[in-house]
Amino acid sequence: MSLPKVMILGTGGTVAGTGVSSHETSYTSGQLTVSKLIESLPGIETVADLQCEQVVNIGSQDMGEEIWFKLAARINELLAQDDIDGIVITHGTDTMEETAWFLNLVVKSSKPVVLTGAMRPATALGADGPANMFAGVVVAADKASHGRGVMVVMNDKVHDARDVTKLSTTAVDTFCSPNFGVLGHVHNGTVDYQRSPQRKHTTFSKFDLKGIDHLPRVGIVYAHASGSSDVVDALVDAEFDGIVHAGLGNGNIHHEVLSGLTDARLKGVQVVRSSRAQVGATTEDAEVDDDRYEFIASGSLNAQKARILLQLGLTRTQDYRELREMFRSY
């Protein structure tokens, strides 16, 4: 029987850095090609046929919309060719829930598609990343992976793009999915999966990039004791189009930048409450009326998803209830 077809994008990060010594924390990310990773991949030839391609060769840092727009098309290219079962992404962890979680959103296929990385550069003692990437094809290349969604595949566990976040800077278990737990595990070059994400996503997604060339802009706002509304101010006098609030507990607001947030949403922009702490969802109707300021409780979104979502809610409409549906359903 042939292997299944695995294409593997390359955009940079951690997992192709090279730093000055084995044993150094100093190193740059980007340097290496993904075709001079896939080499560090000994016995990859009995999971999968693999191609690979080199989009970007980036810190992820760097990551924005611009790239992600040229992923995105290129996935959903990809994935309509009859040869190709799966994708895998090789990305930089620092914005690699992000990324994952745009492309949830907006690729057409049932297909896997995989992001994963590493902690460690390619020239440190115990890298991860070949370790990663080879998990990251094993899942790919699984049939039982199909319709889960965007997957972040990291330290042999399985994640959905929606509930993954990275918790640590340095430790090379970092990513975590706090709130749900994972889809499952890889061992021995298989993958056990226990559970499937209940949201919609890919092909149940209304969110379609086709005539769109940009994103409305979305800012973050952290809250922190002795709260001001200056940086609420400064986004509204900037134009943005949404704010979404990281805010303390259950999302609430300081009372300075409750009042321009209130300023703000009466001048037509969206508002979203999300919440600083890393686990448990912002739920509508707390300490904070949401009906009455017309915003939009995160749910279990952090904020920097929530930013994302928003985003493409924005290309849709821009009616505070049908936004605040999507919340609920994605």
Given for the second form:
Amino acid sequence: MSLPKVMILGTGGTVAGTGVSSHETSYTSGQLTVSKLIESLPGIETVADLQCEQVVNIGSQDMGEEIWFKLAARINELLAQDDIDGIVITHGTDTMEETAWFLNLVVKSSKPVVLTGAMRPATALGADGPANMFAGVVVAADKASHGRGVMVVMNDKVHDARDVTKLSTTAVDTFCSPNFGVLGHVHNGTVDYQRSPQRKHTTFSKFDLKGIDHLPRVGIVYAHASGSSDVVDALVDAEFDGIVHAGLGNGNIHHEVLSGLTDARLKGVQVVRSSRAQVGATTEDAEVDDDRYEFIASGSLNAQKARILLQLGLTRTQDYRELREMFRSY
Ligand code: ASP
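Okay, that one was the form predicted alone. Can I see the form predicted in complex with aspartic acid (ASP) too?
Time for the whole complex; same chain goes first.
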């Protein structure tokens, strides 16, 4: 029987990073090529038939829209081929959740797409990259992974792109799905699923990058005690199309910031209320009357993911009610 065919797309990150010492934190991301990385996966030849391509080789702090468009186009092209069964993307952990969420909304295939990486560079003692890549290939090669949207596989856990977030700056077990828990686990070279994502993704998503070469501009304003509307005003002056407010608690807003956001909305800038709290949903019409201000509540999307959904939403409509519906269904 022939093995599943998995393509590994390299983008860099700590998984491809090297340092001068095996135990100190100083290193540089994106130094090794993905073809070099797959040499450290003993036994992978029994799991999948691998091919690889280098898309970029960067620290994911430099990840952005231009590379996302390139990645999405290549993934859609590859997954349309009969001889590709799944894709693994090696990626830095800093913005992995954002790339995963973006792809979850624009990939047009039910075949598995998995992002993985490492917290320790390839030259470190106990480097976690090889085990994560191995587990990523296991997930991408498994038929049971079809139709689950884009996933992040780290530390033997399989996360939904929508919920996953990086929690710790340095811990190996940094990724968690704080609201709904993991989709499954990888044990003994197989994946054990416990649940499926319920919101729209991939083949059910109406977002399409065809004919688009950039996204609307959406900024994030991080809330704190003693608020002022200066940052909001600066985004409006710079002609941003939307603002996500990473608010206090259940998306609450200091009264001075509220007045800035109200003005922004009157000038046509879309406003999403999210939270700087990492767990729980920003619910509609709690302490802030969203209908009155025409604000949108982010639900259980964190601010960085709400930003991406608003960007994609704004490629289709300027109507806040339609955008609000998107936040209810994606
Ligand atoms: N700065 C690195 C990156 O995101 C961190 C990592 O990969 O863990 O590329």
